[in-house]
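First, one chain by itself in structure tokens, the form predicted on its own.
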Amino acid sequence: MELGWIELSGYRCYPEIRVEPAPGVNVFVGDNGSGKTSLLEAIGYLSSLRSFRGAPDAALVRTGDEAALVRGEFVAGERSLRVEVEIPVEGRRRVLVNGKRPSSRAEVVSAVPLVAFLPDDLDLVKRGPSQRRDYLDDLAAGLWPSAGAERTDYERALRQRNTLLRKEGRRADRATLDVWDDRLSHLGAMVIRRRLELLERLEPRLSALYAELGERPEVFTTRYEGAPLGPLSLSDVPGLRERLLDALGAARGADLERRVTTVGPHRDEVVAIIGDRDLRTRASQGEQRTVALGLRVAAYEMLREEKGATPVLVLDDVFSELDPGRSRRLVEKLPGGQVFVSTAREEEVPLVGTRWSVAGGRVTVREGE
């Protein structure tokens, strides 16, 4: 998969630009604040329909403009996929894929495999559980279109149940809650099953990657903690819907009091363990960073194997965070494909490719490239 071209209008610091990247490595060089990350963010947005920086859509619109436009075309062999997004300051965005509205965000995520390495990837193992849940859910959506649809349906049902709780509190109609409980338990079990399937596939892969990217071989394992079901594994899947339904019933009093849904995969935790140590609390930052790198490399490899095509790769100012040894080992793990790199110091990037200058809302290829 390659990005043939991208056009931005009213996006972040860009009034209007068109970039036609090279098929291989593209290194965007510029001072901090010049717009390098914004360009990579726009590339990622075309594949995921959201900012990898966690920014709301309205923040992507250039100050003074009413809307931003992001367009691009991805090519894989003889197949092309044109994605166009209009992002207004207010109201709903408009998305077209090859001129038609996609059925869901998951349709786009599955069609355009892309993996982004980010400076804050350390949060995957160091911070709260939401980053680990999102990593699993995003990877599942990229691997299996139905997984993305299941997650979308779960989040929609969760919002509707929470809206009822927030508006009505203890006056909420019990029969209506019964309907939402049944829906949430059904969809929640499917979301958890996808996560457990991914963890089973990730564990041996992460153990091998840790040894290759790190300093010593150690076994990587995980523990999935269902809220409030406790540790879960694939062997628990057959009865999981019923257990979730019972848990929602048991928590209903608390939910009515707090006006929010307290049970389900949106509250679950994934504990990462290296050797016999909890990665969050008993590992060095170097070990944490190695596992975070391994998680991204694993996603890249799994998408390539499942899709039969090399994903687009985004490296946002990653090499400044790595020592030379880890930088070299990371590069060795990445096979040929289209790569986008941002950096303020190009000498830190151990990759050969097309260099671009980013400054003043413009992106220009270096002379001689």
Contents of the next structure:
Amino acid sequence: MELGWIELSGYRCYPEIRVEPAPGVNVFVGDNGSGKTSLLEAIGYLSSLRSFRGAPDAALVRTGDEAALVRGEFVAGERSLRVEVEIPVEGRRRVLVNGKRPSSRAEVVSAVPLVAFLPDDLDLVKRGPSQRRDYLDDLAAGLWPSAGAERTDYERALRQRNTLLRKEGRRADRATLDVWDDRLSHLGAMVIRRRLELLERLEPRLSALYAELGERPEVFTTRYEGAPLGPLSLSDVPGLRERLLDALGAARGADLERRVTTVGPHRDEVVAIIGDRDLRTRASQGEQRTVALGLRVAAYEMLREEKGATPVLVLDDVFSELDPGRSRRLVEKLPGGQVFVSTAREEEVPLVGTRWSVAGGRVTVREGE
Amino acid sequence: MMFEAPIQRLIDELARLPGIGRKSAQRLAFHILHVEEEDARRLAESILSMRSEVRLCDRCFNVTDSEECSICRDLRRDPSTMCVVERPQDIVVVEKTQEFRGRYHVLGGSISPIEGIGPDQLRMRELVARIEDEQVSEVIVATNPTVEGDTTALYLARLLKPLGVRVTRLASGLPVGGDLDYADELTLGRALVGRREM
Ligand SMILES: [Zn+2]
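Given the form predicted on its own above, I would also like to look at the protein as it appears in the form predicted in complex with its partner chain.
Time for the whole complex; same chain goes first.
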């Protein structure tokens, strides 16, 4: 899949621009703060309807403007997909896909396969479990539209239950809590099942990639820790809903006391293991970096195989963090397709392609390229 | 930017309407400023007369211009099946399918702690009273296929089953997370025919 054009108005530092990127590699060169990451962020937004920097929607609107407009068209062979989003400072955003309102966010997310490598990807391995949960849930949503819908619904039900607990505390109506517990365990079991399915597919892939990206061959495995169910695998899926419901029941007293839901997939941990070592606590930074890269490469490969279309690839200031050897091996693992790279130091980018200058809210193609 | 007080007042009022941002409110206000005075008067009067003439049906809480709505007054309709919807406009959608010949009950929303809506804020007590008074034997729950609509449906099922009524839910096929009034008639008609036991 390729982005044919993108137009931004009132987005971050851009009053108004239109960029028609090349089908192959596009390198955006600019100083820090020039807006090159914002441009990549906008491309990512058209695929995921979310900022990959984790910024809330209102933060994307240029200071002084009432709304940001992000429009673009993706092309895959005969098929084309025009995504248009209006993001107001206040109120709900409006999304159109080929001129029509999509039925859900999940429909858009699974339509445009895109993988972004980000400067703080090391957090996937080094930090707490929320980064790993998000990685799995985002990838599942990209692969399967219903997985995205299940996750959105789970998060919605969780917010509703938490609001009830926060507002009412011990006075919360028990019959109402009972139905939220039922919905939460139903949706939660679906979210966990998707994660377990993905982990099973990721393990052999990561084991292979670990060596291909230059480390001494070791087996990559994972351990999924359900809160508070303990280690879970795909064989636990039948009956998982009932176990979650029981766990919510058992935690009811604590939840009423603490006014928050303490049980469920939003609290689960995913432990990554290389050989027999916990990657988070007993691996070198280099090994952690390799697994972080491997997770993104695996997402790219799985999306390509499952969707039958090459994902759009976004590399946000990634090469400055990598030694030349890892950079070269990473590039070798990512054949074909459209690539967007941002960098402040273009000599660091080991890719041949169209080079663009980004400065002062303008994006211009370099002369002679 | 602030305008002359009378204009600003209208802009503020219009901007409070759902789906209308500041910019649209400004555009509408200036449009109204420039139309014939007669047109502006007709708009203002139709808003007021709608509010004074339209009321909620005493029985089902549909919108009506008399004590009971036309559906509740229609003796050919089967009183033993009742379709429960969130809002009056959902009735219009279900009616269009021509698959339902019973009566309705409008809850007035769905369970949503975020919006401060619990069972007590919905017309559930009235529903229970009607089921007993009108000898209803089947309740079809047609709340929206959203997290809140599903939760409300489950709450209703648990509330009503002890009364000895059959409780069914519209079959899937409705867009997930959508509103009932975005579902096309054919899909909704199929969902009605294929409803399932809860
Ligand atoms: Zn009525």
